Partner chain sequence: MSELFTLPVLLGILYSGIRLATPYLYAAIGETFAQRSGVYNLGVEGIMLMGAYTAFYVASISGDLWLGLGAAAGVGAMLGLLMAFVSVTLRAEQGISGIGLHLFGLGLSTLLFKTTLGGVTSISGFQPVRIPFLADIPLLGDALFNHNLLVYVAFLLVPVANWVINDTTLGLKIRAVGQNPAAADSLGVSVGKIRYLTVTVGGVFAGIAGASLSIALINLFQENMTNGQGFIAVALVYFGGWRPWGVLGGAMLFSLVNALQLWIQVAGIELESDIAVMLPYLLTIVALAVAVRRAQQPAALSKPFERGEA
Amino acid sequence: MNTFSTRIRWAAAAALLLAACAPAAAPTSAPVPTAEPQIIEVTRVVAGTPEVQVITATPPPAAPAETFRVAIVMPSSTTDMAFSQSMYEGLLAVQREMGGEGAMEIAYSEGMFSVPDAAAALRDYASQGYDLVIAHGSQYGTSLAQLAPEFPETSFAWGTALDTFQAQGVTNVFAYQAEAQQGGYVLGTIAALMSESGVIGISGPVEAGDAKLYVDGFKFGAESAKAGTKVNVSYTGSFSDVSLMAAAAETHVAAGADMLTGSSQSVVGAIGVAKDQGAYWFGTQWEQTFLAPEAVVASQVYDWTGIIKDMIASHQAGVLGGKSYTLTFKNGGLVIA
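Show me the structure of that chain alone, the form predicted in complex with its partner chain.
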């Protein structure tokens, strides 16, 4: 837990720092390329300490005359019930709000596990003149940093990440991050209080990125909510191994867990186990209740619509990048459903 506590300390410091320079960080202040990495408007809300300032979302654009064109490249599929689906559905929601396909065009490429293929797709969308090109995977960042300067008219976005590459002089990249540990913390708290056995099982995919944030937050939440709660953590080493994820859930139940959670598109296998074995499930990234209404207590849902709208508004106001967004409970980006 050492890394997590250092992380909290760091984040708290960042929050103080941001509070100090809050007046300067007005919405859509044009980013100035500097040698120092400059992060604008980052909201570092730490689990359990919600007194941190929030992104001020730019008001939605007033009926743009031209069709706004968005392209997204994602590693998994639009129906993965997890990370990729959350962003795709977010785009569809914004499209509906803006007035359908006439107002906003969405092009997508899914199943881009291969980074080289994704890089080619990003490049192609940019050269086709899309206004906003979203690289929906942390692993695409390196390709994006190479690509973005070649298309200064295009806005790019990537996540989950915080780096907008301003240190490298790039000004047309947005970054977005979900504070997955927040929901993890909240859900972990609920789980600990609900648990009768006092044992909680978490199964993650690979011990990195968004999944690690969520798992650590959940563990931390559960352990701080109720002393003596035992939290068992396992990883399957894969984002798509449904069978192993199911076996991991079985193992947690056999180890006495009555509350289960996990991250990645492979958790659908574990939800079935929770249902069959009479355990409760907590979801993340996307609404997972309907798979097993009797077993799923709650899901932390990533609602990207606010961020998407702000990126569109910023682009139309001439600010093509440089902002770093975070989904939090306070700004409505994280929703418990």
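Give me the form predicted alone now, not the form predicted in complex with its partner chain.
For this one, just the chain is written down, with no partner chains and no other molecules.
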């Protein structure tokens, strides 16, 4: 066997051995670098004289990272100017930052007022293999605690709450909460200083979650800012009933309130009353100026992007749950618009 053939066979054997023994590349979400050209030197012996041939070969690029799939179930619409829109817009912002639909897929179910229907949708998304399934509503917590153990490879998230159900042995649920009392305090202070009647009306949906936090913070801020300020608080018992929220606002105006506020997707009714009655409105969860520019003074806006990014990064690192997150002024999750 000539020298050239021997060297080629040894080179081929060594290449096969290295390929077989090399460790598998760890998955990564970082952009795949452009493959560098590979330089291969082959030595031939022609008539007793060594001759070196240089061959340049470009290996195929590595396979791109898989698309991260997120599904969300929401109690209202993606354009509710409140709770659901804040989370949906946050998902869209993260999707753009990650590189678009090819990097992050978003599926959603909106208007899921019925808890059993929402639970069915959550189960359907999990069974389809979505990486992160978000139950965006405190009313979905019980269903999620029962569902999550059935899909141990899926990350779930819910809010607003801080319970990840670890006490029940659940390990794949994230929880998040907006510390809405912070913005409520600021807006309540402004409302009290602006008010000419000294009467403020607050219309809450259900006395729970971030809605109650906001109402309590607004009331405390108003009463602390100006002695003698009267703050009337009512709860409609519904997150979605626009007519009940409008009726509550009318009752507050009739009692002398010239400053109004409230929480949930149903506040569009109350904002309409503020506009028609010449009162001022303070919003929360999303920027509400668009609904009545002449009536809306300011809004507390929820920015969920930081939380969403950390949940995605945690899942990709193998941490499927067990974390609780909060939105605050300090971490940039709460903003006054």
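Positions refer to the first chain, counted from 1. Values in this document were obtained by computation on a predicted structure and should not be read as measured data. Between two forms, the rigid core is the largest collection of C-alphas that superpose within 1.5 Å.
- Comparing the forms between the two forms on their rigid core, the Cα displacement of G111 stays under 2 Å.
- The two forms, fitted on the rigid core, differ between the two forms by 2 Å or more at the CA of T236.
- For L147, the Cα coordinates differ by under 2 angstroms between the two forms after the core has been superposed.
- Once the core of the two forms is superposed, the Cα of V273 has moved 3.1 Å between the two forms.
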